[in-house]
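In the block that follows, a single chain appears as structure tokens, in the form predicted on its own.
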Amino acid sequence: MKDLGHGANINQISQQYNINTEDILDFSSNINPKVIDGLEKYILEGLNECRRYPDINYTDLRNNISKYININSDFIIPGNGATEIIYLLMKCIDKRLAIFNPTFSEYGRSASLNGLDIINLELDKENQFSIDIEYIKNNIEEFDSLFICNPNNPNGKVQDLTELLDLMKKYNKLLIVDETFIEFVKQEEKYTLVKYIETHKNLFILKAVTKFFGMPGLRLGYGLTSNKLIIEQVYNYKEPWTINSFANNISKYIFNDKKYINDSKEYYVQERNYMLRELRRLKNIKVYDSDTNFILIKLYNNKSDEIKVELLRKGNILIRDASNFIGLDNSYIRVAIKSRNENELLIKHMKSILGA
């Protein structure tokens, strides 16, 4: 199997480090640590559901979704996980996208895999890996569609993509934008774009169960589009039934559970604030600001590798090595942010590791 370069390769890792695999602690993968209530009764709900084929339009999924985002069904896309909505879109748009990195891989793989020609824009290091406006100004015409994750992978700080908006808009250009983390934000309704969806046809964002409400396996995600041609496209390839019963089930439960919703939402902004004292502690590190549930690290001293090697030997931690993210080296590193307990070993670990 090809290795694509992502974090959770737990069973990977168990054989290469002779670890069981329920005593890993995985850092490598940012999901959320509480789990809703009722979970196992929705789950045999769906069991039950089994037996037949789900709606081949999904309309009670893309009503319950509508609801928790307050966006008319018409414009929702329902996927097997985000992904599916990003290999999908990749067929239908212009030949020319420019990607900001450092970001997710899978922007540029499912580009690849469909023809595309890549742009690749550098956010700024320097600068909280900002975007510079003055530079997508200037080279506006190279490109026919952008695409940038928000808040951003690896390095987690949201950015007011509104003015970016605009100028796509004017120049008529695709902007796709990624909002899988954004429902850690504290200011959440400050910096999704989920609002402009109706009267900016060229917006393209991409949401999903995944993070937020801690359940990649259940694979559900969803695109968000006023693009009437898009989104026939989308559909014409499409493939039907990607949606398990499942999925389709639990949406008519987990986007009501305002408390589930809430108590994610503040316990994130307390262990946020947490994790990035207590790193900042630590020598020899450098630590960029976040506003979801990682935090990238820039090691002065040490090899991405080599410390995600200590750190599963000496507390069977399984960190993200970010060296292979476009615009990242060897010195950069990703952690989740998890229980307090957890963060608390992975604290000291790392403590051990780097000094005091």
Second form
Number of protein chains: 2
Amino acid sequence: MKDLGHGANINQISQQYNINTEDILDFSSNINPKVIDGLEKYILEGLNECRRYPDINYTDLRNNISKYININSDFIIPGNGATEIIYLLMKCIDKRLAIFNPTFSEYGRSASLNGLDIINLELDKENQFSIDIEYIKNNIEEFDSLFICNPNNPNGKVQDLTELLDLMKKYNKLLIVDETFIEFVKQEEKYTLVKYIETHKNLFILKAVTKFFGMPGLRLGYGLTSNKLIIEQVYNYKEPWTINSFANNISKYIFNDKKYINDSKEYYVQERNYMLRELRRLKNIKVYDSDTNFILIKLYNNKSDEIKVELLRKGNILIRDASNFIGLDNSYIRVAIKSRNENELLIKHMKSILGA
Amino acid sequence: MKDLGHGANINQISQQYNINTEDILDFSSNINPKVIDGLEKYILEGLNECRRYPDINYTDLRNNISKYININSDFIIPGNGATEIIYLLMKCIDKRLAIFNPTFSEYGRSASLNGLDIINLELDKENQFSIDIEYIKNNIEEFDSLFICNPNNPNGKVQDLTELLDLMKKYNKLLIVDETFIEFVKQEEKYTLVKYIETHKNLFILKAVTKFFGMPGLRLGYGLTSNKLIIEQVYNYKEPWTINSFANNISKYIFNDKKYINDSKEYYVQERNYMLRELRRLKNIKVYDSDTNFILIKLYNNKSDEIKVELLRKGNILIRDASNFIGLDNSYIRVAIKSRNENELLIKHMKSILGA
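Moving from the form predicted on its own to the form predicted in complex with a further copy of the same chain:
All chains and molecules follow, beginning with the one already shown.
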């Protein structure tokens, strides 16, 4: 694989810095550390399913997601992670795609691999990476679709996108929102646009199951839209059997585990407050607001690659050097919110590097 | 998903014919019924890996495959089943692709979705679906690449492709061989072209791990080539993290299980002989030669859809109506080779339908 500039190449880091993979504290990828009860049982049950081909229509899987988010299962397109759906969608939309930066690099990669014209827009760094709606209004004829991540990666602050959605509807433009991290948000109900899926055919939402449920290696995500033309086009290109039996089977259980869901959300609300407060006590950095499970930091006196190496050497801690995000530079790093013990270690080591 | 015309939509059949999915004897998909020893242990071990993102380079996975087939790991491109690799390859080859029919429909689908010109060639039905090498010689300027499945699906007879490979090399054309079913062949060593990967840059081979190892729901396949340009192009398009942690982890074990591999091969050699012999005792059908785990049958007096329904009604047996393969018609069915008990049931019910 070429270097796509993502976080968390644990194996490479392990070799390069001579640290066992198990000993690396990975703050570079954004995964819920909580383990769901009954996981072993669910996985072993999937073993029986694994002995035959998955249902090519993933009817049960879509029904299970449907019950979770209360959306018609016909409007749910399951994928091998949200990544599969991003790449499929890029084959199905009009030529000019605006992307709000800095953000997850796969939007741009998938768009350019599919020959789209990319219009890179900037989130307002000085104003907690918010959208300038006036700017969108004035430039709305420049693009056909608009891609935004909410809460955005790498900064993590959630935004109210209802005004943007209505503006886009008025001009008959497609709004694509990656809500992969929205389950970590305290007021998820207020900010998610899922409730507009059935009324707004110009809306496409991406969701990932396995980040919030702490299993990125399971590979399960989905897309949502009530736009029949897009659904048809996506299935026209979709490869068969992309979702494995374990992901398929576990969908029977995880969405019903309200305790896991509530506990995780509550944990992140509290731990985020703790992390923001403690990080903001450190000198020589700016800590951006976050509503999700990671935090963006601007370094005033350090370089991102240097602090990354120091944290690895001093504490086996791997953070995300955020310099390769479009619109950022080597004064930015991103850290995940993990368990309290791990978070304390990060803060301790950052303090010793930055100066107290 | 639109109907892609594959076998084994167990869920749909279950509803349509009011049979529990567990009660359906699935002769329509071609899966090794043997279960590998230690499978539960391997899967549970994968659960730990599942809690983080898979290695984006799949270095260990490629090394494990490398030891199994004795090919440089740089020449191994792992995929979410062979299907992912087929679709990627179609983005990377020249415009004119010849495909030998009848065969697996995803070659044609992936080619046309990527705008290739498809030249449909015919295998010689009257001669056990063999290749006419003279025909290829005379028409070699008509195409840039040639796709063949060996042993071919749906007929199952293996062919010696060395002459074809050399011809293609001489004319600087790409030969794509799907060897998904070759591990079931008695003289696998003789027929596999894997040994030519390093010497023939015009060769691309597809392999699926999970058919022979009886786990199609695990989703693991790979492509092989020493053609650096193709490798580079494939990775240019490849999506990140397509292979799940369970597939990744289990690669440590399954390829080393020589007992499973030998026992499976031996079982299929014997059971194939039994099935061919018993089926050939039935009236009103022609049974084609097979070297793998399925058998193609031509019906003289029955229609494929009718016998399919009768077998479902009489014995909960699901076979593959092979009428939608290019070049076949509604006088063809395909059956898998399963356990002895199941095979006996199939033969008993076919006998009662066809007349003894």
